[in-house]
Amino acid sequence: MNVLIIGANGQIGRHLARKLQESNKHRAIAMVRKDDQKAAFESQGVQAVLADLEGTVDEMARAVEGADAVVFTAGSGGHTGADKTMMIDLDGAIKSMEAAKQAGVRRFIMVSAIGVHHRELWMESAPYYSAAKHYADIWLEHSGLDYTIIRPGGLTNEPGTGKVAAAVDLDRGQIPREDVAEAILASLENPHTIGKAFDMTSGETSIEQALNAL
């Protein structure tokens, strides 16, 4: 499977290019923006095309083009305002999923964030985010794509454990960035994620057991 992965140069992004690498099943083409970053995913033997969250759709379809499957886990940062967040975190989402859909391919996996769905769980401190996410995750769930929401708890850098809890609601918890790209591996691999939306914390389940149990 080729998996177009945007938001390539995150750290998400980048477990997840090299979990797919070593899969010998998959190929990571990784989305990024700057000819340094395609430099440096090429020098790993990661495909990468260049195209911009903020620029056409007919752009992005291009990039999406050959892919069988496209993850959004782009963000646009903790340093950035509400406006950069939802020209990124909604409107580059929204425009991702019309491009998969141009570029006729089925299957989307979105990274969200723990509790959106809920208004009344949005972050006090920053709720544009929370409605970025919850707006653009209502419109993939209307896209008519073949789709997967995961909404991990707080990122941690920590090594992965393979182990995690996901259900449609958990409360609050972390989860290492490492097991996220592993979900998101796992879910490509698993058609019975297709149509889920899921909170995901570190847990005792394998990742495997848990999206099967969903």
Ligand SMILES: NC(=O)c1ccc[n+]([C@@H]2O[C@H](COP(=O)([O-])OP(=O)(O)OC[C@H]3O[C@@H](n4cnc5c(N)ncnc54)[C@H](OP(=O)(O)O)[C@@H]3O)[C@@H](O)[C@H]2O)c1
Given for the second form:
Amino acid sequence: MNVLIIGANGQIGRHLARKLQESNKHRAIAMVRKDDQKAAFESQGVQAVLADLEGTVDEMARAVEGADAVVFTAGSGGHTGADKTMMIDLDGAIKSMEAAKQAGVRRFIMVSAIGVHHRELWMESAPYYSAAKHYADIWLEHSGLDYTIIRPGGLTNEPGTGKVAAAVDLDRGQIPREDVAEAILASLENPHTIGKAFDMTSGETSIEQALNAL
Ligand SMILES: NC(=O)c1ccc[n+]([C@@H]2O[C@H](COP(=O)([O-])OP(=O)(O)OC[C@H]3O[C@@H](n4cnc5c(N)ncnc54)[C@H](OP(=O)(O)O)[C@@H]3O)[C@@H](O)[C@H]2O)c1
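Okay, that was the form predicted alone. Show me the form predicted together with the ligand next.
Below: every chain and molecule of the assembly, starting with the one above.
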């Protein structure tokens, strides 16, 4: 499977690109926004395309062409304000879905955030971030695309354990970025995850079992 990673230069994105390449079954296509990022991926043998989430849907559709699946794991980051959050985490995400539809790519995996499907659980410090994720997820659920929405807890840079909890509603918790990347890869390979949206934290169950139990 050729997998376009939107946010490939990010922390989850890099884990995912490496895992896809190491799988020997899939090929990562890294969507990045800077020439030096493109060159860095290409030097590691990963195909890369230049496109910006603040660009046009047409530009993004050209990046999506040739992919079998799209993974959205981009984000404006905590250092920016509500304006960038709206343009990247909400509008950029929706433009990615529009681009996938335009390019005829049906499979779409969204990295969302734990609890955003309940307004009372939105982040007090940045409710606009939770709102952006929530409404992007709703757009995806109504898009007609073959979606999977993974809502991870707080992300850490600990090594992955391969053990998670996954359910529609989980108590807040943390999860290594590496495990989120592994869960994305496992979801791409598991059609049972199509049409599912779920919280995910570190837990006691293997990723495969946790996904099959959804
Ligand atoms: N932090 C948490 O605890 C937490 C919890 C749950 C969910 N999440 C979600 O997890 C996802 C990934 O997290 P992460 O830690 O891997 O993120 P990250 O390291 O901050 O990576 C985000 C990526 O998005 C890219 N990006 C930003 N603006 C862009 C634009 N205009 N066009 C194209 N790409 C753009 C960045 O590109 P550059 O490299 O060029 O800057 C970066 O590579 C995000 O969707 C985030 O909302 C985070």
